[in-house]
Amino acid sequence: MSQRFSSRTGWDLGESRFAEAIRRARAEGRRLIDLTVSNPTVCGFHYDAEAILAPLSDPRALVYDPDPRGMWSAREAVAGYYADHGAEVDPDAVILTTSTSEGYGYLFRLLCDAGDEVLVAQPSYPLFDFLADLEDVRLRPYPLFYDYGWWIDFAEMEKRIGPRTRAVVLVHPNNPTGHGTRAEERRRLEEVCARHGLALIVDEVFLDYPLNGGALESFTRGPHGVLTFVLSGLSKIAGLPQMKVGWIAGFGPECRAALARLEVIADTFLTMNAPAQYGLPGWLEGRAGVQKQILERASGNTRKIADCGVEMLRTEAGWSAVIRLPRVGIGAEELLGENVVAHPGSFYGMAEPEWIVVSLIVPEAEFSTGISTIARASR
């Protein structure tokens, strides 16, 4: 008798077409432009070694003194962080975690049983998809649409929320959309969340990076009329993926409950390691550095975009760009017999087969090369 697994994890494993068109092309040795890339440590950015390796040997990593929510200290760094911001943050507010997606996991613990829904926007990344399959959680997209501007489609978002719906999650700014969530969509958001007992889940990992020059407002900025949590961590804020550093705040109605039953989730796993959490305050404020580098480069990758004749979707802020190519029949697929990698669309949940989606922090040469080869390809 063959072994049963779990049909949370019944996902189809093959590889699909078009992965498998790129892993033909690269085996038959020819040399693509990827503009997928958004790993900042393969992207030829400038960190100062030294200062971010100095806190994993500190001897007092050597001590096991676990707290739930994280060392004191590392909260109190983000807490600062957010002051930056403009917003106050109870450092006890803080529970930290190795990365949004455990902090996503955390939340679909605590507000979710088994067949719950959450809403998720469309475009979206796809990992939500993994996450909320490993909870045992539905998803239910709400749709952003464009318009001069990506904008929430709050009529449809209402539509979808039924008798099982617990949350509603929000990319601020979106990924790969770029779009920055306005004051006013902030205000709607949050009554119907009211309206209807929803919690608001705030994913912020790009909010350090507008494109217009103009700053975006954190949702750690009170009031708070409904249960609110923020996620964010060092992946994009530090351009540190690899030390596996986030966390989540909370604010609003209810707070310390949740928080209290966030921490008993905590303290049952335990994740977050000492060394990090001793390196978080002195990562957190040199941040700068690196963030004015990826900030210029993706800026500057924009302007190629514009340059060379190619339209791009308005977008506000991040790392990611959407393309619209002319209706002639060109998509990912034909791109990448020019020797191109962009995203499809339909990665993201687009229905456009014309839409692509490039990194905006791949070297700004390759960038180059690779958008000049659209451009060329579209015409």
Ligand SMILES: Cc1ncc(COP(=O)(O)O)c(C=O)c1O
The other form holds:
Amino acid sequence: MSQRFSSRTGWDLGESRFAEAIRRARAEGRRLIDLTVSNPTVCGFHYDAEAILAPLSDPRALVYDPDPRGMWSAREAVAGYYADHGAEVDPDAVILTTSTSEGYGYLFRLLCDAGDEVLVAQPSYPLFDFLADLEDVRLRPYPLFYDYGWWIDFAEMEKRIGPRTRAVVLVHPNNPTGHGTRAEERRRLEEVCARHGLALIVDEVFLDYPLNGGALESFTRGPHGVLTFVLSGLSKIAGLPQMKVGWIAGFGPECRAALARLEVIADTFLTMNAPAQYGLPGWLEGRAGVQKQILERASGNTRKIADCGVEMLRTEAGWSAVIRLPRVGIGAEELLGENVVAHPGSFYGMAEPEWIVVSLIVPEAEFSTGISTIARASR
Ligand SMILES: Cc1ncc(COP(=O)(O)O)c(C=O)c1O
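Can you switch from the form predicted on its own and show the form predicted in complex with this ligand instead?
Once more the chain from above appears, this time first in line as the rest of the complex follows.
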């Protein structure tokens, strides 16, 4: 008899046609210009190696003394980060995780029974499908629509709420659209959540990357009329995804009860390692250096898109851009024929075949060549 596996892991593990085409192109020795690279540690930014690595040999880390919510000093540093954003966050309302993704997993377990539903924006980044599958949660998309900027379609959102809906996920600013939630949208979202008894889960990993000069307001700033969880972490804030540090901060009604349950979830796994928690305060403090470089790169690359006459949809923040190609019949697959790799919009749930997504943190020279090729190919 062969082994039976869970149906939740019954994914189609085959290679997509697009991934296969990229692999074949590389195997043929073609040099591809990759406009999808979004791992900051391979994009040529300068990191203060000594300062970053020093805490990893902190002798205090030789003692194992776990706190399920995470080390107090580390949680205080997270509260300090939010104080810089004008928010008062109680370190006791912070739960450290090894990533934002793990934070989502904890929250889905906290809020949902098997088969319960969570609303997520469409377009948004594709990891949600797997995170939801693993917790037996169903995702229901609510549309963002584009009309000289991105907007939440509240009428559609309300239609997607059913008796099993437990939470709304908001990525603020959104990846890949760069949609930053406006104050009026926040008010309406909270009103919808309150009326239907839903929690609000806000992913702010790109909060510190506004592209138009203005700052984005964090949902950690009160008042909080509904149970709200804000997720973030060092992957984007400090450009350090390899350190595996993220967190959940809780606010609003029933937050204490929620945190007590989250503590048990965290205590069950105790995933945080001691050196990373000793490192967190310094890594957060040193974030300005890498953030400045990333912002300069992203802003410079958006200017290059405009200079080449390529149309970029309006974005307010983040590391990616949605490009609208001017002709029907040209999309990510055709660009691969020109040795340029960009994500098809469908990867993020966009229906328009002429929309593609590029990373804005690709090194300048590579980005220039790629965008000029796109401009030429789409004429
Ligand atoms: C919106 C968003 N949230 C979370 C993550 C993952 O962050 P982490 O490394 O903390 O899991 C990503 C990764 O790109 C992301 O785009």
